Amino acid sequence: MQRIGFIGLGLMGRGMSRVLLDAGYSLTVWNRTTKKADELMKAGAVWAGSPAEVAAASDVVITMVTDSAASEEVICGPAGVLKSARPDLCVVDMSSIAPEMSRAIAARAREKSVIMLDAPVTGNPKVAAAGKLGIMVGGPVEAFEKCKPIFEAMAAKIVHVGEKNGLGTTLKLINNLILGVAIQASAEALVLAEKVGIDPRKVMEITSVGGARTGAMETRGPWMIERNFDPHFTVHNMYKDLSNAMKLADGCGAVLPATSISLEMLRAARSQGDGEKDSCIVLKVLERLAGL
């Protein structure tokens, strides 16, 4: 089997590598700080002392980091993968990062006859420990049919979005788009029905059927009304998001209005010190607005 290195040991990434782990595959780990490794060299995994040790280690490396910066760090920069990086060797980005920083880091990883893939996930930490993720791939046919052993290992559903770099990150920002619209509609309702004495539990019971029926409402729901807050995907985390589908609307000239909405939403949450809660957490900032 494929030697696999794996940075980046966040809410996300701790659960990816420990189903990697238990499909058979050797795993080499790094992580800014290295507690976030203790139960995963307990189960077996090998710590190395940067991404560029990661790299010497490994037939394929993942990345799963907080953004474009921290990519493009892990990646090319001083102690990064692309250092010691070999010919053969299989970079996978699986981070939600702008599409343009995925072109970048993958034109100076071929500088180094290095295949680089885009592949961001959909679903929560939960979904991720289950080895249930969607997987979507951006880079050459040849580099994801090598690697899709791995992400089948991952994923409950993966989908090659096509041969250039960036477009897997692309499809991301679209899928994080209607999640993060979503949300904003999910709580909408839900302060509505407050507000004109309806009890939101009666609003998830009905939109359980029909067309009204967003697995938004499914899962954050439930963590709405109880004030569960605890971060499964944060407000930074969609800001940063929505934030990259608008500039990405604005280079080919699409129109997001809805977008914008749930933007400035967040960016109050945000504002309110509500940054590192989940992004369902602008229901608070609609029941300030309504006086609740």
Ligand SMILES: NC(=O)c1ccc[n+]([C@@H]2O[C@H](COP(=O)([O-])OP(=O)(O)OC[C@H]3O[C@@H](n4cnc5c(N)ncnc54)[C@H](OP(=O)(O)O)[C@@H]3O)[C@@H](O)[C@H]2O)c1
Given for the second form:
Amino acid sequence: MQRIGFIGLGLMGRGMSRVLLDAGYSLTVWNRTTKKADELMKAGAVWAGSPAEVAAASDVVITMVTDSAASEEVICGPAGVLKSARPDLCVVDMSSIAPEMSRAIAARAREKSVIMLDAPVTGNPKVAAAGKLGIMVGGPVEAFEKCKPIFEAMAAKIVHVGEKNGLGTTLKLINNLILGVAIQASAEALVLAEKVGIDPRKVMEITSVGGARTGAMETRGPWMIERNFDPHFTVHNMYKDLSNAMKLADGCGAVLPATSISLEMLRAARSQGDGEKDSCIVLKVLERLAGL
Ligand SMILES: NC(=O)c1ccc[n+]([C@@H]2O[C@H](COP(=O)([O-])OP(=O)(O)OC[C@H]3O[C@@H](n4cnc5c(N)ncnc54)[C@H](OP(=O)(O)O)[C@@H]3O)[C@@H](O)[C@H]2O)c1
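Structure of the form predicted together with the named molecule (previous: the form predicted on its own):
Next comes the full complex, this chain leading.
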């Protein structure tokens, strides 16, 4: 079995790495905030002092960090993966980052004969811990095949988008604009229901069947109704993805009116100090606008 290195033990990374450990892989881990690795180390993971040390101990290194800057830092930075990478190491960046950064990192990796895949995911921390993610992969098919058993341990659906780096992260932006807009629509529906005196639970009940059914309402509806905005997918992270989707549209001339409205609502949530909360907190922004 390949030796796996895992960098980034946040909400998603903790569950994903635990699934790999449970599947029998040996795991070397690093996280900027060390205490987040405690539970994983109790379960058998080995700590390394830097991303470079993780790479030295691994055949495949997975990174799962916040954004483009973080991926660049842990892979290309002074103590990054590429510092100690040997030829034929495979680096799989599963973070949701800008496609141009995926391509730039892959080019830096190629200079060291390191193979790179961008493989962002759909799901949430609970789905990650259950090994039921969706994974979309950009990069060479040979590397994809090599990593497929690892993806299979973590995922319910795996899509190889194409041979070019950046195609996985491009598809992820397309996926997340649907999610962002669907959360916005679900929040609007719940606020309208509240204003006209309909119990929001009735909205959830009726939209569990029929054409208005969405994963956004199914997962986030209960959180919004209970006003539980503990982070599963933060406002900051959704804002980052929709900003990158807008840049992608800008580059190719696509027009994304609904996405731009969702982005503005997330900007309002950030301005109100709720960036670290779950992105369904756009409900609160709408309630304020509606005088609730
Ligand atoms: N949460 C979801 O539902 C979900 C679903 C699909 C995809 N994603 C994507 O998955 C990625 C991770 O999301 P998450 O929810 O797990 O976020 P998170 O809980 O905020 O974790 C982010 C991770 O990145 C690390 N990090 C951030 N900046 C860094 C830097 N400059 N150097 C080194 N490490 C850095 C953090 O380290 P510290 O622990 O030290 O802060 C942490 O390990 C994001 O790209 C997100 O968009 C999330």
